[in-house]
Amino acid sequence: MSKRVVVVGGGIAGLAAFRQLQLQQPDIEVVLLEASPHLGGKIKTTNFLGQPIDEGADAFITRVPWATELCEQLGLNSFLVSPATSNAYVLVDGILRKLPKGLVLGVPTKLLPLLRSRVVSPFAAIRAGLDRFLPDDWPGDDESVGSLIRRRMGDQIAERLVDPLVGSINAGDTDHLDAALAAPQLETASRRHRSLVTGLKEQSKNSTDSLSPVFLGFELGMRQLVDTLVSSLREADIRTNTLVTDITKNPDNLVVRTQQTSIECDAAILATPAHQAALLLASCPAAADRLSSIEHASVAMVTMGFRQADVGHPLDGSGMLIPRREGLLTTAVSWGSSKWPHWANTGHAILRVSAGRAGDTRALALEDDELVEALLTEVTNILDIDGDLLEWRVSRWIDAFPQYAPGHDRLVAAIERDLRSEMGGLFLAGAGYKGIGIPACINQGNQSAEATLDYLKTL
């Protein structure tokens, strides 16, 4: 008899699982369990302003493969395109600047492009540059991008660049996240080189892709990338709206059970945040109880359309961060409309703006026409805007972003000897564990599915 398996969650980590295992055991039964009515999970691409424009992530990074891997194998290499703009803005005291030239992850690795800025005073770009003489100071163990940046480069270069950038990746606050897992690259730099910058210029230097874009995505949204893997999966048995309530242990088997019915199965894949997964895994103590610890963030987007001639700043460029230090609402203003350009076709003006991240969840309490106003005060007020509002729209993504605080990746590993003592079969998939962004909830998919027909050999 052929093994069944089920996957529950419907995002892009479990849709490429189910991929995967159709691809490499093509007689095994997969069955898809979503509980809302739609594929993709965090991906979601809506119309705006009477064009497809992305509710949440709106590319994916290259300097992984796992994405572009995956687009290649869907044939939609030709669909792929690449942001118009890289250069960024910071507010500093409530002035926007330029980021400087030559920044890695917000890390400055050209001292007079940081001091012609003015994003930090001139005695921390001086500060910043002892890096390459100061002797390896690194603790002897896992350590947060915060303390990293502070104890190389100084306080301003931590407040003003590195946490505005790598904290609205992760929606968080770098003092309180893992340096090698939400900031790999400059977590290799320190720990090969007694210098960071010195690191990181290495790495540059030996990089193959420098001049490959960056990020990725598509005209049509991010969407398309969904769409495409779902129409490849063969006779798929995928159920939406389909909420899975409790995953127990049998002698033989493992059983998912949802509000309509039970499923057997011989193995089975999570790909849902960990504190669903918590909730799921009640008959697993231990698991459970290590999953709901990972804490969560949560964010407010507003899409805002405007008339491009309504706007005094050029916005030539891709956005602008806003550190913590500057009190305000907005966290982040993506310009939309500058970053990729089919999205102003019609002479408009589409800004997406961010509100909420660890430590702060006002968004959280106003409705959506008082977010917008507040939003829109603070936006205007930055970017010369004289004009009306076209159209506005709030996207909430509610505990969607993990918070990989220190020795996360010791957690993790707890949880899964955890459910290979008490769930054999039972394997995690997603942003929770092992790297957010979409490369990476990809190869987390792909993982599972490998090591799920590895353990079905064992059967």
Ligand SMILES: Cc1cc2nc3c(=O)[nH]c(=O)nc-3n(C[C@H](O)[C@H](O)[C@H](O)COP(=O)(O)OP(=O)(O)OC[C@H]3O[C@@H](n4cnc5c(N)ncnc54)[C@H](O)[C@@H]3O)c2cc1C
Given for the second form:
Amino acid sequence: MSKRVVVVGGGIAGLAAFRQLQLQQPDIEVVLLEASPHLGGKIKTTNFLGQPIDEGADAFITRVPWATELCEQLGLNSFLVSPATSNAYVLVDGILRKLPKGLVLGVPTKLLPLLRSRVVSPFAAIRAGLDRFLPDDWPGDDESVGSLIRRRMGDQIAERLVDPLVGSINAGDTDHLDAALAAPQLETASRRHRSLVTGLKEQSKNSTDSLSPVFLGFELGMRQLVDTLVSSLREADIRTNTLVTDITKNPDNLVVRTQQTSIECDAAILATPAHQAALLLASCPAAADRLSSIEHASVAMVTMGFRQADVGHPLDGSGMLIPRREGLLTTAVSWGSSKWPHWANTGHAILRVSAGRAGDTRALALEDDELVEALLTEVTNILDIDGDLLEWRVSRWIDAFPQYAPGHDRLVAAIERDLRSEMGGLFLAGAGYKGIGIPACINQGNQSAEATLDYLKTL
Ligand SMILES: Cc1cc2nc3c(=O)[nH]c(=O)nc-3n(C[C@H](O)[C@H](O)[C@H](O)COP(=O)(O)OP(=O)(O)OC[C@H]3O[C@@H](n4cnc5c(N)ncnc54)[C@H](O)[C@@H]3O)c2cc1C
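Following the display of the form predicted on its own, present the structure of the form predicted in complex with the ligand.
Now the complete complex, all chains and molecules, led by this one.
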């Protein structure tokens, strides 16, 4: 009898799991159930001013291998593009300042460029330099990113550089994000060396990839990854518009219930966001409680198009970050038409303006037109725009960013233990657990497929 595996959730983690199951074991039956009409989850590309432009993720990091490997396997390498510039700006007391050279996740490794940038006060720059002389004060595991930076480099570096940068990746508050999970590069450097900057410099000396692009995207948007992955699957039983409502365990199998039917299977992979996974596990309350304790932040992304000539500030960078202390609704603006070389010749300045992060839910309370107006006023002031907004689009990402609080890895280990003992054959994958970036989600999809196949061998 061939075995049946159900994958719940058709985001990148679920799709990677599906592909891996098919590749490793062609004779098992795999069914993918996706609640929405589309595959890809938070990867969504639609047309804007005649150009395919991402509403969510627009690039992936290459410093971990899983997305680049998948692109290679899918024959996508010739479609990859890297950002045209690595310059970026940060708003400080209402003035845009270029980020200094030598930053690693916002941590300045060079004192002179930091001083010259005027992003922090001269006193704060000297305080940051003290990192090289201060005694080792590592407090042990479970430190937050904010605490690590504040103790080594001072508050201004934490609030004006690291929080805007690391926080914008997670829509998080770095004072509440686990350093080992949200900024592993910083955490490792700080754990291994007395000085954070010395640790980061050691890491870069040992790194072989400093010349290759750090980020890659696709000419046709991230959708190209999803579409190519899906078309590589053989005779795939993929059911969209299929909301899973419940998963239970029988002595011999699992039962996955949807609004229309129920499917018995030997194993299943739950690749939905953690808060949605919690809703499906009423029969395993311990795991459900732990899953629902993972906090999530919401973001609204407003894409705006202007005539290039109407933007007064030179868009000579990939975008700008807005620290919390500026008190604005805008949290970051990606200057898409400067960031991506293939958008440059459209004659338009295309900006992706973000609002909302952990602890700031103001954007959620605004209707679309109110939100656009508020963000437009802020962006117009900062970038000295004098001309009409040609087109806009609002993309809302509700509860989209899991917040990895200190100790998150132990919480995930406990959930996995709960599932092993109460729901044997059910595995987790996706942004809620072991990394929120696209490469980490692909890796988790692959790993959950491996774990599933190992489990099937025991039956
Ligand atoms: C605005 C934004 C920008 C981002 N930018 C980047 C970036 O530039 N680079 C990067 O690497 N990452 C980025 N990310 C993060 C990254 O896109 C996500 O973490 C990742 O795509 C999540 O993939 P996933 O498969 O875990 O989950 P999802 O994409 O959330 O997929 C889960 C799927 O499960 C489905 N589902 C949920 N409940 C059920 C149910 N009961 N039954 C059936 N199906 C269900 C959902 O409909 C969804 O399709 C960004 C995220 C956002 C929101």
